[in-house]
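Take a look at this single chain, the form predicted alone, given in structure tokens.
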Amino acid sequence: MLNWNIRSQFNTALSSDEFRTISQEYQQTINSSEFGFFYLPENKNLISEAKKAYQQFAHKKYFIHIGIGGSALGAEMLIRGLGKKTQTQFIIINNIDPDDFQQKIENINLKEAVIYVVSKSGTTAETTAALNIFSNLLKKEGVTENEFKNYFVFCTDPVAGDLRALSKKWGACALEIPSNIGGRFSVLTGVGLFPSLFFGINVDDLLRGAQDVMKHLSLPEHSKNFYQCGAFFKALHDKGYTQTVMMPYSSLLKEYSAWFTQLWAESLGKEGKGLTPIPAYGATDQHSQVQLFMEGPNDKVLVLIEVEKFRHDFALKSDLEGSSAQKLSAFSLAELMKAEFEGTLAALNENKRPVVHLKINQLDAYSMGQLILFAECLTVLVGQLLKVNPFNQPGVEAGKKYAFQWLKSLRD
């Protein structure tokens, strides 16, 4: 099971009454039919649909993933963190920068690609823009609209939206994002499962890891430290802490930090509340951001993720002259990473910086599933404690409205 410890100079222990109240409210939230993210690991239909679609398109040489925000960050996290080298090349279109778009597509044979279009609403402007471009490019290659079903796969709401209607018109495969799942909570649907299959990720283990967290948190009496973790963030927020640093000690979890950033920011940043997320990763950021984390304003909660066992290691034995080479010669690369993690943790404690220490046995599909559901559950719990709705995003919607007003003004 995923392990976590809290290190802080503050006493944030929950009384029995506080624990009972918080856990009862939280259990009501996760068991509500309005919010389905918690039970996704048990949804066998989603994984069987993804596997069926994969069999149809497994021969493709390019996997083009079109999405933005929660429709892309989770998939990229899985592929960059766990993906293996296969015959398929992963291309992600997660922005509308025309120059970046050109760089990503200029050497692709679109006739050998599966184009995965992900949007819960089916109306996301950036995703629709990319869909328009790729459909036009395929037509230039001589592909007719009647043949689009051999190239496009959609992932969207099961009933409503433009993508669902288009899938029916084209006869194209359309995977489901359940209606009660928000985009940033959707990585364990076809959003993340379908691309994972192309890159050798064991999606059954991924869901098994998430399911173990689900079972653990379903029993409040077995998960008091989880509620303590949520209360820890709430107490620090009330004391004026304004930022959360997500810092895994793993290059392969760099995109996990990016995924967490959206989840935490979009869910909790409302009504003047929230803890601004800062993505980082060790040991690289020990030579940049850690100076600020260690001796800058004491307004940050740090979440450090330790990987106990790496899959590979390298001896540092050296015949090179010089004290720096000889100092490392008796150790391995994994031991050096462990030392740097422990050193940072000790220094943060010495400087009285509040830390949540997460530990996974090794980075694999099972542990990634645990990390995903734990982060989602913690986000919802902290939202509940801050008394904000972690499932909406009114600030994002306002920006969309003004963007379309500006576009319209170009043609008026």
Ligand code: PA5
The other form holds:
Amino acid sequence: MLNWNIRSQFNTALSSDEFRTISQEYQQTINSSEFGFFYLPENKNLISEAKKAYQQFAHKKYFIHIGIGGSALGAEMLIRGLGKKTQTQFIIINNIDPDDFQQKIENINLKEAVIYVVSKSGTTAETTAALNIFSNLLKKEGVTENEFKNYFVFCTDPVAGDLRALSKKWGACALEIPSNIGGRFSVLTGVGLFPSLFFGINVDDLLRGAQDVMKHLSLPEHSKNFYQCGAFFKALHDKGYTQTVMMPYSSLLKEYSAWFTQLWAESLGKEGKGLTPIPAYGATDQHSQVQLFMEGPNDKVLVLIEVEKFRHDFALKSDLEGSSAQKLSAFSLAELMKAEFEGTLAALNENKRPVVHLKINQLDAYSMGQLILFAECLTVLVGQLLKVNPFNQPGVEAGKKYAFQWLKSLRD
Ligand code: PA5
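Could the form predicted together with the ligand be shown next, to go alongside the form predicted alone?
Everything in the complex follows now, all chains and molecules, and the chain you saw is the first one.
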């Protein structure tokens, strides 16, 4: 089971009364029909509709994922972290940079592609722009609108939004993001499940991992430790530790840091409060950001993720001359990674930098499911403790409004 351990010079232990109040409020949130993220791993319909759609498109050579924010980051995290080499190539359109767009579609035969358009609202400008472009490109290839159902799959709200309407018009497959699930909490719906199937990811294990965290946190003896972790972030936030470094010691979890960044930032940053997430990964960032984390402003909580066992390893044994090669010669690459992890942990401790040490046995679909649900639950808990609504994002609306005004003024 996912294991977490707090190291800090501060005592942030909850009293029994505090524990009772926090847990009652949290239980109300997760059991509310307004927010569906907690019980999502138990939703069998979502996985079976994703598998059904996969059967229809499994032969495709290209998987083009269109989405932004919560509609893209989770899928990217799964494919980059767990995806295997298959006959299908993954292409993600998660921005509106025309040059990047061109690079990504070059050398692709669109007739051999499935184009997965993901948008909870079904109205997001960046995603709609890509949809417009791909439908034009397909038309240019001689594909008629009547045939679009053989190329496009949507993932959107069950009722609302333009994508749902379009899917009906085209007779195209449209997977569901339940109404009570917001973008950044949606990776365990078709948003992440459908692409995973193309890249050999065991989605049943993914959901099982998430479900085990769900069960684990429902047991009072374990949930206490979890509430303690949330209270730790809140207490340190109040002491001025307003930044959170997410630093897995794994290249394959680099996109987990990116996914977490959005979850933590968009959920908690409001009303003048929040914890600024800093994505990092070890050991690479030891040669980049770690200097700042060690000796810069003491305003960060570091979340270090340790992977106990790597799937592969390499002996460092060498007959090269030179003490640097010989110093490593008795060890393996995984041991060096572990040593660097332990070394950083000890040094952070010595410098009184607060740390949450998360440990997974190995990186696979099961542990990824655990990491996902744990981060979502923690985000919601910290939101509750900071007294902000973790499920909305009012701060991004004004920018969108002005962008459209500006666009309109170009043709007025
Ligand atoms: O987490 C969120 O709700 C947002 O980041 C959305 O995912 C993002 O704005 C994209 O929205 P949509 O899925 O409606 O296209």
